[in-house]
Amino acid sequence: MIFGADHVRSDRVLEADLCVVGSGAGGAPVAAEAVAAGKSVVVLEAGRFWRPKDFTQLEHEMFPRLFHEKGGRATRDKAVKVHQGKGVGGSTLHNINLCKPLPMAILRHWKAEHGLEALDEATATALFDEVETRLGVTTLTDNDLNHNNRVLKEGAEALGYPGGFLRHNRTGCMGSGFCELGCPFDAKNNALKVFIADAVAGGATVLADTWAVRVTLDGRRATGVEAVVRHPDTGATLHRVTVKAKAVCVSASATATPSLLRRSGVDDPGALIGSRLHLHPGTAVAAVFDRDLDSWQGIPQSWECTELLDLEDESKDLRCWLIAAFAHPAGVGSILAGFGADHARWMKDFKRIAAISPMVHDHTVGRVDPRGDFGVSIDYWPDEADRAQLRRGLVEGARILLAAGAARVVVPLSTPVEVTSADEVDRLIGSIPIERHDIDITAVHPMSSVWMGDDPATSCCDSRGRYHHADNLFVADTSLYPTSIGIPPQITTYAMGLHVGRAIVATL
């Protein structure tokens, strides 16, 4: 069963074989695997249990519902926005359904640096294949392109840049374009619909509106989790929940997982937890065309350009992924540059705008610390090399938009930089400083903050997700990645959930 704040009317003590903190792409498969093996499971989820009828397609309602800090989470200095989801199903409620498994080149790099005894290429490939089958992943076609993605495809092909159709986990999609606000048509084959549904059908208990306070420990053993049920609107503590468990898996995200572990006082002799954060940062370049595009309609991201991305050979320093990017009026209005009349001029062209986002496989190392009882504090700013990657992505994005027929292109700095012809694009290289608070930088894929490796002196967890300094404490989310992976992490995270879930079952 799934219970929210409306159903938990008193303090409670529960017992289970396994307590899972977080119900997204990592935690949901862990829960489903344990239930399938006959184990009792309690899942704690900070967000609400939302149903398709709750997804109103209104930005001012859905961002507070589906995102931490009402969509306003950012780094400590507010220079980078960090969008992270909440709700039963985690970030898979609002994601765009992008399905790209971990590149084998990245896995080989991890193994060379960290060993990863239990995660070879054959194991990883089998996990990815299983996840894609269970999620119903398919390759999109030309019929799935909205106008924004068609602009990206046509511009890239005109320049001879490589790219291709993306793969998604959607069934019965209506093409409404509201994916990031939750799908009212229930077309996403997400963590809630697939893995949480399986776990609940097998007897798992899911507590929504329930925030983990700390993992309880007795020496090297986790004994459970102390949590509180909070009012979903006010945040007031309503009741306390104690889960006594034989094993604990923390799958709360690459920001909340390290914060919870730190609050819990787990043994961390190298002070590693939270010290190696990557964000996969991105920004955007926009353009106005001489025709209506209605870029907010249809499937948001269906085609990619890989001209600047080569994860097979990092010596080439091609670490920038180019993808169509758009939003609804409030989201677009918050990103477009200018004030007053200048901003209004761009918004009047809303129907004719297309945009491209460069996202960087970042080498920058940030950190995350706990803030207060439940919050996180993120320190991160892309280093000079990563800013150069973003700059190059903006320049090539502008070139693609112009090749597709854009009338004018803007890089939305605080003082916007506009170009109207291909001859002007190269001057952008010296006109985009990428300084704090001068350009909108957003991250939706935090990772690497409680990373795995075979050596307890240089990593936090082993390659089965077990925390090195505790016998029955596991991690299963993007925290486990030793580095950024340069692509959306959905499929890799589901796969890690299956992998870690099976390792947990073997210990119970």
Given for the second form:
Amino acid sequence: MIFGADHVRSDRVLEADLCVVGSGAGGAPVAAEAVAAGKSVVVLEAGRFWRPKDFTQLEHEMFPRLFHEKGGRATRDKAVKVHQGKGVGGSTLHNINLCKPLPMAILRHWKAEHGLEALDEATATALFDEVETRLGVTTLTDNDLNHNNRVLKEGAEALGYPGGFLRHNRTGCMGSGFCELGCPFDAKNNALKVFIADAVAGGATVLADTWAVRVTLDGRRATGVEAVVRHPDTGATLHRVTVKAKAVCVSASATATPSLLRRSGVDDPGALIGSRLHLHPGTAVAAVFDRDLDSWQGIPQSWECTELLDLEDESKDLRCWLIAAFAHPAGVGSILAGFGADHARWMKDFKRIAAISPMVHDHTVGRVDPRGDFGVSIDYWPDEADRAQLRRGLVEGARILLAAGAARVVVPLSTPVEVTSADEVDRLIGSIPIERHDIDITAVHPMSSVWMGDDPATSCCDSRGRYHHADNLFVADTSLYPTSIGIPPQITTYAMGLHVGRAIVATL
Amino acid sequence: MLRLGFHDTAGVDDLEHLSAGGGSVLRSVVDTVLPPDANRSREKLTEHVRFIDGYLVGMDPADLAQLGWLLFGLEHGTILAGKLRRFTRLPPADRADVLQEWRTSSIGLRRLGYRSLAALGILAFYRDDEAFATIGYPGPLMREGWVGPAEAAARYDALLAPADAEPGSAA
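Having seen the form predicted on its own, the form predicted together with its partner chain:
Entire complex below, previous chain first.
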């Protein structure tokens, strides 16, 4: 069953074969696999248990419900926003359902650098296929394009740029366009609907509103997790929860997982934990058209442009993914539209705005550290090479928008850069500075902070997710990736969850 | 929390997270950030400030303190934008000049300050049909009373433990 803060009226002790911290794309399949193998499982989830009726489609209500720090999480200098989900189901509650398996070129690179003896191409491919089947993944079609994505497609095709329809895990989608605020129609085949439901049906206990404070250790052996139940609104600590378990799997995200491990004092002889963070930084270029687009309606991201992305051939240094991007009024208004009369001028055209986001397969190495008992402290700013990728993305995004018929294009710097013809793009956008607090940089894919590899001296976990320097302690989330992956991570994360879950079961 | 004197704090003198003075500065910020509207009432601005104050619940105390200092700096740093009066006492056009100076400042922290305050004001504004109507946005499809698809509601309800259940055993 799923329990929330209301159910916990005193300090509690639970015992299980396995304690999983986190219920998103990593932790949910771990829990489901263990339950399917007949193991007892306790899942700890910091967020609440939300149901379709709770997704009100209002930004000011859903940001606090679905995102850590109410959507305001950012790097320590607040120059990069880091959107991370919470709630039973984790970030899969609010993600846009993009399904792209890990490119084999990335896996080959990982294997060349780190071995990964338990994760060959055939194993990975089989895992991705299994995940896609369980999530009901399908390829979108022209009928699924909203106006914003059609602008991207038509502009890219006019320029001869490559691209294609994306694959999604949604069933019964009515195209309301509120995916980022949770789906009230239950069309997302997400971690809650697919894997947590299976785990609970098989007897798993899920504690929502419950924050892991530390993994308990007896020498090298993980013995459980100490956690607290916090008030879902105020964050006040209500009660303590102790989980005694034969194995622990930390799947709390690439920021919270390393923070929890560090807070727990696990052995880390190379001081590796948290030291290799990647984020997939992104930004946005927008345009006003002379016709209504109502870009907030429909599936938000259904088509991709790969003109600047080649993950197979690193020598090309094409590391920027171009994707449609839009939001609802507060999201768009706070990024794009200035203030006062300037804001009114832009938002008057809200119905006619399209936007494209360049997202970078980043080489920048950041780090994450624990902040207090529950928080994270993230240090990251894209290096010059990654900023150059973002700049190229803005340039090509502007070209695409103009090719699709935009009347004017804007890069929302503090002093916005506006362009009305393709001739101006290189001159006005091609050399813009990308400076802290001058442009909105947002990241939604933290990863590679507790990465896997065969050598304990150069990696944190083995390729089955087992932490090198402790027994019965596993990691299963995007933390495991040795590098950025250049694509949305959910399929890879679910697959690693299954993979690690099976490895855990084999030890119990 | 920071206290600022000599403010018109009516309506914001009992905030939970901001001081009355901070609330007063924030009200002036919100008035400057939002689309111009000659009919916007002081009560509406106060409501926005009270919403923002409520939104701050559960925030890290260090972040709350930073917000207090940010409002303090805005109120008393107007001289850097060439203004001789405090932010709350400036006429609207001069307040806009100050915010614009912050927005385009060569100092990153000032740009951050502007972005943070503007984002709060905009979040507070786009909450209701009245604001949505100004930009032709229909707002949520779901309205009060929506319970979701019946089959899904039953399926998720079945996952939830009974109200009188408690996990594990007492410590």
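We call the rigid core the largest set of C-alpha positions that still match within 1.5 Å between the two forms. What you see is a predicted model; the values in this text were computed from it and never measured. Positions refer to the first chain, counted from 1.
If we fit on the core, is the Cα of G430 displaced 2 Å or more between the two forms? G430 C-alpha, core-superposed: shift of 2 Å or more.
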